[in-house]
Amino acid sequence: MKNKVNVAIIGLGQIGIYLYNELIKKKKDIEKKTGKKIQVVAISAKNKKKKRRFKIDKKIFYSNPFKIFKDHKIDILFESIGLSDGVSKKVVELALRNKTNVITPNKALIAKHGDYLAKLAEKNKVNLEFEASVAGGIPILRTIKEGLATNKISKVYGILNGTTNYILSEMENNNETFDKVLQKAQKLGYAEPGNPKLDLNGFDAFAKIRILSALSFNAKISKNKCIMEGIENIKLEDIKIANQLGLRVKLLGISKIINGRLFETVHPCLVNKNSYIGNVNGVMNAVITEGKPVGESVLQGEGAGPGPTSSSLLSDLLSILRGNIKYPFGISSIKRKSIKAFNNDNYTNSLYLRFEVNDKQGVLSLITNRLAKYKISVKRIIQTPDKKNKKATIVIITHKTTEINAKNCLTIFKKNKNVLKFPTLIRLYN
């Protein structure tokens, strides 16, 4: 790569604008470490006049990102729009076809089109880097691609969304409701102010688990139907009861190979308060890999916010400036295989089940009889009466059972007048 390097940034949201400021500030530091002079020659966003955290050079502003490629020879493009399709995909595609290296924190784009874009990058002998798409500032993708390259990884799991981890931690620490803590997270910039749905419903963590699977198992990005649940239905009551049981609620992403098949899932889990994962709190992320011969490896760091994300984006930039042209997913696209899906119905866990019921005689035995019918055996029962309202909360911890048994069993309670709401189910992490 030549000594003077032209850089463009498309998307000036929280991450894009922070990155722009970092590039201006750290030019000399980057040159010292790589011998290359970078120049930000173009920036693009929807609105030129929008009030931003840092000042922009309006002379290099483009309303139309595609025009940048007509006016400049761009060596490295940062895409931080964040869409899985539309402008994000088109602009990355155009850049790769123009033999421009691309760096993106866009997990939605990579989880959906990563295979196709990786092939395009390989064909044009340029880099497609996406370290910042998973776990903010933690260098997990580079660790899997390079540090653990000769290991056979069998499992990767962890806390992959800083927003949800912050919400669950704050609910427990401050005894506050989900809605109240969400508002706090939005004010602090951990959750999207408009629509934080993709964080809360598990989609964000799920896109990351798909990227981690592809890298860990040298596989194509899976399109398998999987269990994906968020934290919207977790109540303060569940957190308090879990606390009594020595447990804590965490949203976990899990990917592993079971009997040669790929199993991927994202859902809330009850974990032991004394476990490592049970003590990763606030906006922290943690990713754990299990492999041979290395055993267990743990990486932990901040997973939400523009600072940690920009740290990973700059690490990708330095890698490219040092002249490394690498396969985006660690090995050639031709060698990456598709792995058949594990049958989710056979996924086994102990369960936490919370029932809100009319406080009547026979209701508890009705519930336990139904569970027995579906081969779900009871390990522990906690019954809390609300005499004033003639209601009761029944919490049941079960022995291990399959996903299909739990699903079929709970469906029956929809029709029962004495069960006031559909039961809350949280899986215990095995």
Given for the second form:
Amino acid sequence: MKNKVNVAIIGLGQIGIYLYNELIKKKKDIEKKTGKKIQVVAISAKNKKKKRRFKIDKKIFYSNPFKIFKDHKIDILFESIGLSDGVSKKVVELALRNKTNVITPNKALIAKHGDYLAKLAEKNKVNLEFEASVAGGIPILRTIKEGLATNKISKVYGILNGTTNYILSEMENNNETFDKVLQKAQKLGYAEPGNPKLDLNGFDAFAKIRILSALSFNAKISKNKCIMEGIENIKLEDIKIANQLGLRVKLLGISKIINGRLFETVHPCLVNKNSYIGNVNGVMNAVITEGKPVGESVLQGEGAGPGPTSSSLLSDLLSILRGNIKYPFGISSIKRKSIKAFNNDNYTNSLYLRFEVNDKQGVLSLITNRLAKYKISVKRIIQTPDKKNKKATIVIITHKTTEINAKNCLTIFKKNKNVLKFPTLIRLYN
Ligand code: HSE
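Return one more block: the form predicted in complex with L-homoserine (HSE), after the form predicted on its own shown previously.
In what comes next, the whole complex appears, and the chain from above leads the way.
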């Protein structure tokens, strides 16, 4: 790469604007470390006049991002719009075809089109880097691609969404409602731009799991049907009951190879309060890999927000400036294979079940008989009466059972006049 490097940023939301400011501030430092002089020659966003955290140079502003390529030879493009398709995909495609290196924190784009875009980058002999797409400031992708390069990884899991981890922690610590905490998370720039639903329903963490699987297992990005659940159904009550039981709710992403099959999932888990993962709180993410011969490795850090995300974006920039074209997924696209899916029905866990019932004779035995019919063994049971309303909460912790068995067992409670709501189910992390 030549000594003067032209950079463009597309998307000036919380991430893009912070990055823009960092690039200007760190220009000298970047030159000292790489010998390259970067120049931000174009920026683009929907709205030129929007009030932003940092001032922008309006002379280099483009309303139409595609026009940038007509006016400049861009060496490195940052895409920080954040959509899986539309302008995000089109602009990245155009850049790669123009032999422009691309850096993006956009996990939705990579999880959906990463295989195709990696091939395009390889064909055009440019880099496509996406360190910031997984776990914000934690350098997990480069660790897997480089630091752990010769290990056989069998499992990668952890807390991959800062917004939900922050919400669960704040609810527990401050006794605050879900909605109030979500607003705070949005203000801090943790939640996905415009659509926090993608954080709350597990989609964001799931996209990250897909990317981690592909890198860890040298595989194509899977399109398997998986169990994906978010935290929308977790109530303050569950957090409090879990606390009494020495447990804590965490949204975990898990990807592992079981008998040669790929199992990927995101769902809330009850973890031991004294465990390592049980103490990763607030916006912190943690990614744990298990591999041979390295054993277990843990990386922890801030998983969301403009600061940590920009840290990863700049690490991608420096990697490109230092030279060499690298395979986006660590190995050539031709060598990456699809791995067959593990059957989700056979996923096995102990379960936390919370029933809201009428406090009447026979209701408890209705529940335990139903569990017995499906050979689900009860480990622990706690009933809390609500005398005034003649209701009760029954919490049951079961021994291990399969996903399909639990599903079939619980169906009956969809329509039962004494079971007031379909039971809340939270899996315990083994
Ligand atoms: N919205 C994401 C999170 C940050 O809360 O973790 C970017 O991945």
